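One chain is shown next in structure tokens, namely the form predicted on its own.
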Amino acid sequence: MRRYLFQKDFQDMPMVQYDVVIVGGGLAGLYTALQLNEGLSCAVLVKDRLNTCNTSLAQGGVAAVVEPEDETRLHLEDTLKAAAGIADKELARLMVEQGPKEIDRLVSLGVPFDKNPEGKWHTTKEGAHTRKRVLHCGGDATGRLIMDRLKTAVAEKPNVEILENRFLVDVLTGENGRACGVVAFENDYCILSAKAMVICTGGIGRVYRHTTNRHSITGDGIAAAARAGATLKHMEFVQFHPTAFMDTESGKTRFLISEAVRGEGGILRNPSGNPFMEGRHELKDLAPRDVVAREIFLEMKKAGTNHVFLDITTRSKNFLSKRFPTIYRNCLEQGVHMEQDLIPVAPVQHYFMGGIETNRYGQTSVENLYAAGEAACTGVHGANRLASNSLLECLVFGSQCARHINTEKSSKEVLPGISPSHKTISPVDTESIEKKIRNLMQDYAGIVRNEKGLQRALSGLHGILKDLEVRDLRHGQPMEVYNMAFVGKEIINAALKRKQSTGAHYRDDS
């Protein structure tokens, strides 16, 4: 593995100094960023522009308990069950009792959670949840609207800098082994240092051939931490979304089709028009996520098709409008309409349970490095993610980085001096490797897996990553390419040393 991926002269690189740098602009990022005492200088670091994050597609909501009849000992129950047993415990713990004073920041900060006629909270049950307890924003546009409003809370905070179109290179460390600052590229290489870096660049979708996730996220953020040395955990654990819009022509997935869709009576049907869920799980069709994706999975295999159906046609076109208008008009672009027909849908990857371990504090095992969101692995999902505790982990661990961060008075490391091998031969071709590791992931990676397969993929990913540390690197398009095959390999080699089925991880030769 290739320590660095910057190709300059370390000493020919412009540098700016910072107190933390945040990599990523979604949830966890802006919230962090939001926390920051205001006597820190704070740069955040986005890929692309700031809107263009995962965060913004969420639909279903923020899991959390605000109403009287629940009880976060419940919402522990059911994140812990989701999970398969491997979850960490006590930081799921921390996650469900600190989540309502979480919701009551975003109000005060002017987030406008959908409320009922009488005034109250407007609660929804999704997947393996056993009461009411999704909040969500505008029905589904629960991300975009979050995100709204912390971009203009964070943009009021006069130490926070967004500094757009700027991919992350590489996490430097000095001469001790801490963090100390990170290489990005715009034009050409920059250094940012820092006293603290927060790693919040999302998950590892565009791995895959068929994904929710925006373009950009292709593992960077993961793979540079762990080339700086930092631990990767659960790296097997891959959650297929169940529900994505199939266009059964293209055999291509079009947009994600909520759980809370379900949530509302809606019903899988396979291609015969014939509910399945019924006797394959006690919750029927809201399970948790890894059985409802495994169960379309066999029933599409058994009728050798690309998708089955979702039929939500209980419910009348006002209440499908209103409740979930982003869902009702996509379909509706695609000759679909919710209150009569049935909507073809098919698994798809969604979320990324593994990735950088970390503690309580947000903490990686390289001192300086935090990590949250996505991008990390504090555990509390075990194998399998509970819905709509994805945007409740970024909420919680982003807060817990800040005071972390607030309240720490670690000095900055020196910075190293790196001269890296220029590499000289031929550029990389970009669309097709990038298409060779989807496949590869895809096909051997995916709902179900197997040591044959699964030693396929890393054979195919060994030939590109030893192809791809001999060459040229020094643009966005070829280190994204080199980000994913590593991911790519991780997962691989986690999902190789699990021999068991748990939750996402299933393998049919266990």
The other form holds:
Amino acid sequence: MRRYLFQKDFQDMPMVQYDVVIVGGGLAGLYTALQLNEGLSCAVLVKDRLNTCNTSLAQGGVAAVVEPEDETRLHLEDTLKAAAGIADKELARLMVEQGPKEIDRLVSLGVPFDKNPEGKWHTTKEGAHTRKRVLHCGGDATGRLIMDRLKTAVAEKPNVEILENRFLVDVLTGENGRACGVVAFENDYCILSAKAMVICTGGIGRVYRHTTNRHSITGDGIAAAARAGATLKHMEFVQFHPTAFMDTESGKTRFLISEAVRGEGGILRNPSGNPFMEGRHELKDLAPRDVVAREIFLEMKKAGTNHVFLDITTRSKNFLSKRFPTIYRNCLEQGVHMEQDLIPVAPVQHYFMGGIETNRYGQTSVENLYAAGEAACTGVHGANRLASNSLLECLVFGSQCARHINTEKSSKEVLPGISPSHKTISPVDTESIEKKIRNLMQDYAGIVRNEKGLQRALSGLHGILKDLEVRDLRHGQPMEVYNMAFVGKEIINAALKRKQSTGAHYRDDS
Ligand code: SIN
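Other form of same protein, the form predicted together with succinic acid, not the form predicted on its own:
Then the entire complex follows, led off by the chain already shown.
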């Protein structure tokens, strides 16, 4: 593995100093920035624009105990059960206990969670929740509305600067291995030195052919942290959401259909029209995500189709268009009336349980380097994340990071003198390599895996990485492809090591 991707002498790069650099402007990044002491100068680097994060796509909501008939004990139990026995219980407890406080904080920032006619929170059940506890905004526009309020709040913080269109190239470490800054790329390289760096770059979506993630999600933060020496954890655990809208003719998935649709009574039907979750799991259509995604995959395979159907025709147009305005509109654009038509759906990559290993304060194994949100692996999701626990994790562990950074007395690390190797040859044809990576991952490291397929993907990725090791990566796109090949290889290596099926990691040869 290359230690650094940049290829320019250090002394030729401009340098700006901050106390804290946060990479990623989704919920974890902005929420961390918002809670830093105002005496700490902070830059938030965003790969594209602030609006183009994964958080703004989140439909379902935020899970938290706000109903009188619910208890944190039950939320914890559901989280651990969905996680297939390997979640970090103490951190999961911290997350569910702190959840209601974070909801209060969002409310105080003006986040408009939906209420019922009696003025109480409107909550929904999603897969594997035994109680109604998923809060949402604007029906199915939860992420967008939370981000709107956070952007306003962060804009009022004099110590926080948002830098858009900055690609994270590398995390810099000093002679003693402590992180001391990042190299970013806009039109050229630039060094941002800091006392603390927080990686909030999201997961790995684009590594797969079908994903609900933004196009910009290529595992850059995870790969850069690993190059800096950070330990990665649970890389084999990739979550597939059971229901994305499938354009049956093109075979392309179009948009997410929230699990909340099943929470409001939707059921899955196979291509012959039969409901199939009955008898497969006690929670039927609201079984944990890994179980439902796998059952759909098997039904599709049996029928030789690229989709099954989601049926919510028991609900009226009035209800559906109000409760799920975005999904309703999106379906209509595809010619599907939710109140009368079956919706063609298929499972797609959606979330990454693995990532940069962190402790309760978001600290990684590299001093001064933190991670939060999907890029981090706190272990709270184990082998399968409970629905709507991801925004909750961003809130709780974003707060934990900020709290720790605010109280740390760490002094600034001296920047290293680095002379990267210049022995590289011509740039790469990124498009064809990217396609190859996505096909290998989708076909061999997807919902169902086995030794033979994983080995095949591994050898393909090894070939790609070997070639990229000596290439001139120079710009953002080739670097993205390098990061994709790297995280893909890490996923496959971890999947090969875990011989037993566990949660979202399912092997048909175990
Ligand atoms: C959904 O609305 O189904 C997605 C929410 C999540 O990923 O937890």
